[in-house]
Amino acid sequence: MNDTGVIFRREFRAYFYSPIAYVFSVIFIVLNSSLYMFHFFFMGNADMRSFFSTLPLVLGLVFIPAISMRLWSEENKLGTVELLLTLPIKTEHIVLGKYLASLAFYLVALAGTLTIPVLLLILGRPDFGPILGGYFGSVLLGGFFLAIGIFISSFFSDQIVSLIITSLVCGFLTLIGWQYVPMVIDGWIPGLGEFMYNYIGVTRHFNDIERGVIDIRSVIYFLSFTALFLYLNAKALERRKF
């Protein structure tokens, strides 16, 4: 696991030399806490659920392929890839070290957005248990989409194709999961989009969490998924080394 490290420090110093990436984090954390105080303001409630039930399309469309676009697609461009992958490491430990030091990074975005909880402590006496609730669905969701932007980074030396790419899958599995959609699906292949609303889609299983109550199957739906997007991202990478 040392090599694990070595990958991840090298990767999460990057992000901080990278100007683009406190720009979308600085993006991420203001657009999110406007659209969650003007519907504070507007509605009064002193609960975050209007701040979790945006949360997974900005992460989808904006956040997550902005952060993953350069993990392999650098690499790719500047043709290093090859050499890394020559290197005396597991392409596994270099996968994980790359997702890892991602992670880390969207984390520390994640935790710009406490001010909101601690703001609802000043003003009123808010449920704590969905919050909770969220934040760990945050964290589990994020690292679902990170998987699939590391694997389709690796797939391109274009930054901006990998980001549009990530953004449109991130996007339409976070649509799948919103009932409206599925029923327009039904309509055109009946059975289809009740299929991928209950085995596919995101949003449902997030919302489960964003309640505060775990439910244990959404929990193995994002870390499962998770895992088979790092799994077929080293595989990927190791058909190179022939």
Contents of the next structure:
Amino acid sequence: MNDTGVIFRREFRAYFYSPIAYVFSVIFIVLNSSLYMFHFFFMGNADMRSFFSTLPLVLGLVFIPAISMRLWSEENKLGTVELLLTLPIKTEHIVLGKYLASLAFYLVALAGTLTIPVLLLILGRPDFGPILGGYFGSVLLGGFFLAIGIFISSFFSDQIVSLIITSLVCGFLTLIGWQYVPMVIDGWIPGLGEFMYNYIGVTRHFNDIERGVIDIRSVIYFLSFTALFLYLNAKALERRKF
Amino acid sequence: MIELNNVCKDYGDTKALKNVSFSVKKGEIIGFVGPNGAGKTTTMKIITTYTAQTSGTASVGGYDVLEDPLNVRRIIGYLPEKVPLYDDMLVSEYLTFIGEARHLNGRFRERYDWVIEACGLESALAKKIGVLSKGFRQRTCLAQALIHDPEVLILDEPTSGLDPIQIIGIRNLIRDLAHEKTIILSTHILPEVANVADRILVINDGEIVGNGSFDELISKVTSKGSVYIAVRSAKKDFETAVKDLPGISDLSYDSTTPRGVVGCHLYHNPKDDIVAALNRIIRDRKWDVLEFHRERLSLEESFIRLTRSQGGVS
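Can you now output the form predicted together with its partner chain? The one shown was the form predicted on its own.
Everything in the complex follows now, all chains and molecules, and the chain you saw is the first one.
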């Protein structure tokens, strides 16, 4: 566990070496808050439903790929992957350390949006159940997307390629869970859209939690897929030796 | 300390290593020599567990590289060909990170001070790695390989891109470490290892083509002795004089000598003492000798012959 900590500390600090992380965090917070404020003033409700309905798309398309792209791609490019994988540390621990660092960075950015519930508390009497559920779901969803992102980044040495592919994959997983996208697909191949909506799309699971209904199946869905991608990441790195 | 048995490595259809076997004893310094693309780096990557061999076995310090990679990594210090540095970190941060990852704990301070001294990094500690000169980058990376006082050092082209003074510095450092560590040092420049290494391994096209001390390898490729002589004499006169010398196999005239002077490379069977015989002729004919010396193969020339000899070019 100590090994994971060593990797975690270096990796987390590395986010703050370059301005890119700051830029993306600011974009993330401003984009989410302003998208929300538009709804907030229009509807005048003291809840965060519109915030959590746009969040998956912002996370999947932009923010998560932006913070996961460097995890392995940068190491591949600098050649430091050779250093990491010849340190006396298990590959699993390296993957976990890197993953947790990116998760921590995401949580910091997510914490930046907490100004909204504080604002709601001052202006009205919001129902905190769905808000807590929404944040809990956002942590699970972000964690899942990051696991996909770190896995994808191990295959490329160009960060931009990692970003685009992660963005495509996470964007697809998000959109397939939006009611009308599977309907369109069903129009082409009957049943396929429905199938993907139920078994692949993430939005359905996210929406359950975000409504304040914490369904244990959805939690297991996120956690198990996160674990799967981290495992695949470690295996892919080991496999590369051959 | 290091044992390779019939190691093969395929990258798709290309065979990077073909049945490479060698062993290195504790405390030996091995110069690993071969042209670019011969398989030096691949061999080193297998020893350091970064890459796995396709077949054959390799072990370091008794630990198999596939079965027990963590123990192998623990006793190895590795300087890869492409120096693995994080450009955004300070040199001190980088070395601290390596120290933590290598579990130095209580020994860290002492080892840290030692590598900084040994690699001459005092002035660079507070600098970002990205702004360092090539020499400092190389030394930072060498410090990384030495910080845990490893029993085995694998250095892949440690002096590439350095200036002559820096090369001497690295060579001296390696010489200081000799005999307490087992070192494999790769290079495509033979003179670089000729005076540091106890033994030289020559690899070409994925095969070990030479294994022995420098002199042994040289005598292996040098089948003919050669003497150069320049005298003031007529060419015809010279020719008749040396023609009948025993053991002369071939001669070639030096076309750059001035008028009235004959310069000639005489190739002979190394068993015959051609120098004494030539001396007698010089005395008999009362030639003025301008130049007279045995020729040794230059290091570069022997390197070329070593790596080509398998191809039958000899």
